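Just the one chain here, laid out as structure tokens, in the form predicted on its own.
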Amino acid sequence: MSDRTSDVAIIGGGLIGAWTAFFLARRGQRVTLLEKGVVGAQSSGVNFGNLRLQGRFPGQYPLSLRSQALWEDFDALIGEDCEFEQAGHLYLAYDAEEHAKLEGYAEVSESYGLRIERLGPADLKRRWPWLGECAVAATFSARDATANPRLATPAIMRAAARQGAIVRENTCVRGVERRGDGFVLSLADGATLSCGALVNSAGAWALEIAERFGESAPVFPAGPPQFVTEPFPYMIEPSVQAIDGSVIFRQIPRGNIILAGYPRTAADPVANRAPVPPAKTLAAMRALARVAPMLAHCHVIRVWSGIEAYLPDMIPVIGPSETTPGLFHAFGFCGHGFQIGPGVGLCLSEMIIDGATPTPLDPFSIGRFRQSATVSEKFRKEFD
């Protein structure tokens, strides 16, 4: 098969890997992307959808504000709808030690320029009548919302596509190696691509091209279980979470409650699959009713999930290789890629094209993981 030559390839089809190709294929630069399956296929196109601004990793309210400008801006960038919703995302604690850490998380956002409200049991029962008598206080963020991650990602890679991307989907990357001051990449079929600049979007996979030169992440594979209900009628606007992650939900126009909830299910990327267990399905069920005892005879109708990398911070890795000019790495997102992606995207084109990004992205450099691994709490209860 002949060789064939881009500016930037990438590997990984997923959100991360769209929004990257779209940004530099706006700016001129030749672009590849190769996929070993379909689009959006993996956790990309089959997460919950939140554009969760309240509650993150602090040193990561830079990059999320700047997606959020993104999302915003979706349908007039991308030139399709996404479902996008501002609604607003409503955090809800149970007890003592969850509003301290519930106030926490406020007084981060907020230093970051996020407006939060505060609300007690009467406030949360005036605004929202559906709610149980369970929570004792609650933090609202109105300019959270949601997308529809089924749309986005294959509407991102259209987009990239007419900007004159190259889009290459069941196309599996064989081996990778440096060549001259590029890369050249041997593909299952048997073609090559040469390429100056290689982005390592490749999720739950992606460990194996960071080993090809000389680098490594303590990658664990999971899937989010996710669920959706029969319609109901039409009243629960924002999206809502329980701090302590047993439930996330928002309901759709259409009148489904579409939920999700920790610990994660187990994936298994080899085999391709992310089964989950009735268990997880009746354990969602039961939080929900406890968030919104009108819910409690909902029927679900479907469950899913997808294959996602984490890592034991719950910090991604982001940012060029310590190792290898011309390589860099976006993946370990944790569940919470979908918010971010756009943000990343950009960033990762400003460092191919300009050498810099004005984004801050140092806590999300590979090289921490030189060290011994932190874990964090929040690893520990999504993954009990």
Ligand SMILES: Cc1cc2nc3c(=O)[nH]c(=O)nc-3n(C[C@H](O)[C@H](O)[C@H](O)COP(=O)(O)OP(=O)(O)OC[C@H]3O[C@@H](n4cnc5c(N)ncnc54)[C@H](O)[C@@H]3O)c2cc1C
The other form holds:
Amino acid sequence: MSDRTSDVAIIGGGLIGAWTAFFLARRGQRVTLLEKGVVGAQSSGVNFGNLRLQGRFPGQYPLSLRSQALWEDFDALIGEDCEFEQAGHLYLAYDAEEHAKLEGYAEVSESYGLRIERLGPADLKRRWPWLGECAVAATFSARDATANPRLATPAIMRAAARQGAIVRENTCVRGVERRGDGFVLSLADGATLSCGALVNSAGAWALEIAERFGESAPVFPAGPPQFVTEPFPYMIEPSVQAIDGSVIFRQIPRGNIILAGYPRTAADPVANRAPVPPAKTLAAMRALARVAPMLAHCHVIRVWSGIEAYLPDMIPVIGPSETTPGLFHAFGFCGHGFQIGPGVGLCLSEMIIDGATPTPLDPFSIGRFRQSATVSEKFRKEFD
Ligand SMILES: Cc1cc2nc3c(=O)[nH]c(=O)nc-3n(C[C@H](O)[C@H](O)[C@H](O)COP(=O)(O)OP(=O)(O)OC[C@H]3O[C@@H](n4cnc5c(N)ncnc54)[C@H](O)[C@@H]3O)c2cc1C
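In place of the form predicted on its own, output the structure of the form predicted in complex with this ligand.
Starting with the chain above, the whole complex follows.
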């Protein structure tokens, strides 16, 4: 017999679980969210904070744009501030091949209604005089944004709780089984919980839950190394990214520069560690100095990464289980989950309550891995 009852249980208190709990509770569902640690302490709390729209996988644009509208409305929706800044994203190309790639990204973005400015070396020098002089072309999307990941997930969870969601931290889900037309969860404290629908938003730990229901995906953990420098006078407004992935950086209004760069680093979800080898700091600083020479001698004051789930086609799993009615998966966000998180939560709530979502999610089906997995070009480039 179970000692608690919910319409929906959510495994994982990251950004995806938090948004899903919020949208479900807002529509009157009895929701219990279970988090083995504390809310927003894994990928969702340590990420770069980029809400980039340029350069997305084409099939992800409807979801990304729906998400961005929710980020833009964050304060009204959630009732708190998450340092959402809409200062745009600048992509830089350093040769003709990269320029062609930028143009390809821009055309896809524009086909979904995003406004992209194309810039040459003279425009770059005029608008951002601190840039080095070797970029041959750039694109700028003013709607791209950033937010503070440390603030966002706990704020969303508080808003979900105000709507009636029950949030249980330090509560690991140890077992899950189908019982009747619902599920029974075994919790680390020995309690059980019964629910009608179940959301698997357990991040880099999600595969274990999927496998209990006979489903699989070639998911693996990794983490993009992140660095933050000492503070400088504030002058870099947009996020800036070299399209070869060697560096992405932004300056927060407090003055520090946050930077990251591929390739990603190994991460261990069992030991709960994602250490950053020192060579990565040197490589990131060299890449930063090429793009913004004035930062060549700045000091890195902290280095970190996080444990993120990746798939070889570099797109997540989002949607209903193909073996088990009432089970919904949302994992393997491949470094994009912060931006698409609100849309994923909204879509999951619609699928659970209404039986369907207006946002096309077919490319994200877990069933795509019944055939051999496609390996994307991004995947080949972005991992050691
Ligand atoms: C360093 C870094 C930089 C990134 N930068 C960006 C960026 O700039 N822009 C962007 O869009 N994305 C970025 N990402 C990706 C983004 O952070 C993730 O895609 C997103 O946070 C995933 O959210 P999640 O809720 O799926 O996972 P998580 O935040 O990992 O949450 C999953 C939660 O499930 C819990 N859990 C697991 N198993 C159980 C269990 N059995 N019982 C109870 N709880 C369980 C975990 O403790 C965890 O808290 C970055 C990721 C990293 C690591």
